[in-house]
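A lone chain, given as structure tokens: the form predicted on its own.
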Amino acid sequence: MTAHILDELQWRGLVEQVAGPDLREHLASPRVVYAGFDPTADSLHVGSFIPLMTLRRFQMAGHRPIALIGGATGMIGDPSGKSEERVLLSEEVLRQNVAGIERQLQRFLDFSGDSGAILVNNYDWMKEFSFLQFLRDIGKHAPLGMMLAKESVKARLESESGLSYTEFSYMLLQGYDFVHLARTHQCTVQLGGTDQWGNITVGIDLARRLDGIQLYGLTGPLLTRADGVKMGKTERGAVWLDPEKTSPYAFYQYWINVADEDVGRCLRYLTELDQEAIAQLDASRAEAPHLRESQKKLAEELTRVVHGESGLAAARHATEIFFGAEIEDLDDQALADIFADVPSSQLPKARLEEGLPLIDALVEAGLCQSKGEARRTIQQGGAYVNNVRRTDLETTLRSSDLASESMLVLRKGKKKYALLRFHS
């Protein structure tokens, strides 16, 4: 880390907007800083990476982070950056989501000791308010003109979907979160993406009006590709931090496949590699882009922090299997993740019990168009079962040949894969 946290954030490109006078001087001493995460699902996704890693950087620089889970604000949904209103979640679903996110935050922040990170849920203080009490004690200090002037509000008011009073009130709830954390934890800095600027400045203004104190805000970029599209989406959906939703292998592969024009920013935004290490990767990418050293390092660093050393090892092992390593000790789900994009066929398990000729299996899997082609493939050494070459034309596959509970992996040549799934 560099001497001052702002220097660290600036060379990484993580400073977009600053609210409050002389934030640099304010951060010269240890401070309490917070970022919020609304529990819209039971897992965070890669879009949360920048605020998570920024909180982590603040802690490493000697500041104390607060991770706020929006158990209350999650009931409403933040309109910032959204073209239409969110579907409201039930209290039971929200509780499950909060519990899932709490577990994930443990990987990013150190919560141990008297100066460790703090985990809070804004439902714990918002549930004490009645509607009338909140309007009298808090709402009267929020000028309507200031709230209407926020870009997130103006954009929605001008859209076809409009803006409900429920969503309009979101910024005031988040603003009060900042006031509450300042009162209870001496928190003076709020972090967020550029889409949070309006919400952050509402909290700063509210603290000045209610308590006469100066608070600070710092926004960073959103995680987007060079063309402006948000990162973290694949054809199969969002890339989650929960291994049950996105396996360590799929997570690792997402970062391995990041484009050259995006990987440099990702290395700066999301990893803890220093300037020298990133400069070396930039040079390697310019001189030998085919080696993809930047992508490999990015995937390694991020998989380790999210899934630990065991998750990284599993992802590497799965990658080796896809490129030809012998398959062993995997279950159906792991195989399905590794070979998610290859053709698959279903057969009754009785076919294995009676003995399935390899020639027939290659045709059933679609790797060969005829039995004659299958024979030639085997004779020429191009047929593989679970990545092991089979050259005997009389090879018969049985249940003992399964790579997992119910799957066989067939390969023709170096790269043409297919799955056979066997059902009872």
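Form predicted together with the RNA, following the form predicted on its own:
Below: the lone chain, stripped of partners and molecules.
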């Protein structure tokens, strides 16, 4: 990685706006850069992916990354007014969220060596501040006119919901984070999505006024689809980086299903493939879109980064099963892993021994809402047992139909699966 980090970011389309006199020159020597992550949940999701990967790119280019967890800013980020009790409770949740995100961040950055990453939590320095002290030391140097002029503020002031004093203060807290990191870690560059522009410039301005130093900012794109919708959401909720919340298989599948018009940007924004490799994928996509090499490569790269080699292998294996032929000769553990995301139902083993009508099984598994629907599904060829189509209405499941020791896989249509587990 001898190329200048800005060139690298540029061709990837990761540079939206830059703040500061000459960022290019500034980044010619090793610097300390930071990006913040709010602990709104106990795991990061795809929405944080771009800044996370950008930090990695900086690190690979020889700069030191700081991942900041917003333990303090996360406390006021939520606009809805909450009672005293719930604030206390949410502090507990917050602690867990911070812990969870800390754990994840550690997997993405290298903490060793000269440019080893640093993990900080702004709660650690914000907790020392009294309200009065903050107003005297920091607030005094933040001109209201400038803050009111921010796009982010103007939009909210004109909206129905308005803007509370607390939320208005958010940008000042984040601004101070930047100042603090500059003082304590010689951090000079802040990264963020376009929505962070206002917050970043507040920090730059504050540093100039307080310490007379020049800081820099760089905003990147948000991960959206061609039609403007934010990516990283499915019918089942956000796509998380935590394997407990989004299995490696589900994660892999999410990227496999990215639309052609979005996959190019995803490759540039999120993978570490070089320019040449991506150009090849672009060409392949133009000539033979049905091969979907771009999607496969994207899913592979990202699953490997997030879930490791073993996670990728599991996702691939599960994919084979999901789209492959008959399911047989597997053990309970393997089935449970592969179908981790699939709803499962428990039934007494006796039901199977006495013969369980397929119609009933489909209803019990929750795949059909009524027996009438189950009947129709079977007649129309939409019912599968262990991936084998069964069209006989009279089909009765027996012990011999088990795919493993105690489980059996039902499927309705192309990809709606349900697991039936039989206990004694």
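Between two forms, the rigid core is defined as the largest C-alpha subset superposing within 1.5 Å. Numbering follows the first chain given and starts at 1. These numbers were taken from a predicted model, which means no experiment stands behind them.
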Handout entry: Threshold 2 Å Cα movement between these two forms for D114, core superposed
Key = yes
Problem - Yes/no, Q333 Cα shift of 2 Å or more between these two forms with rigid core fixed - result: yes
Handout entry: C-alpha of L14 off by 2 Å or more between these two forms on rigid core
Key = no
Exercise for the section: After lining up the core, report the Cα displacement of K415 between these two forms in Å, one decimal place. Expected result: 7.6
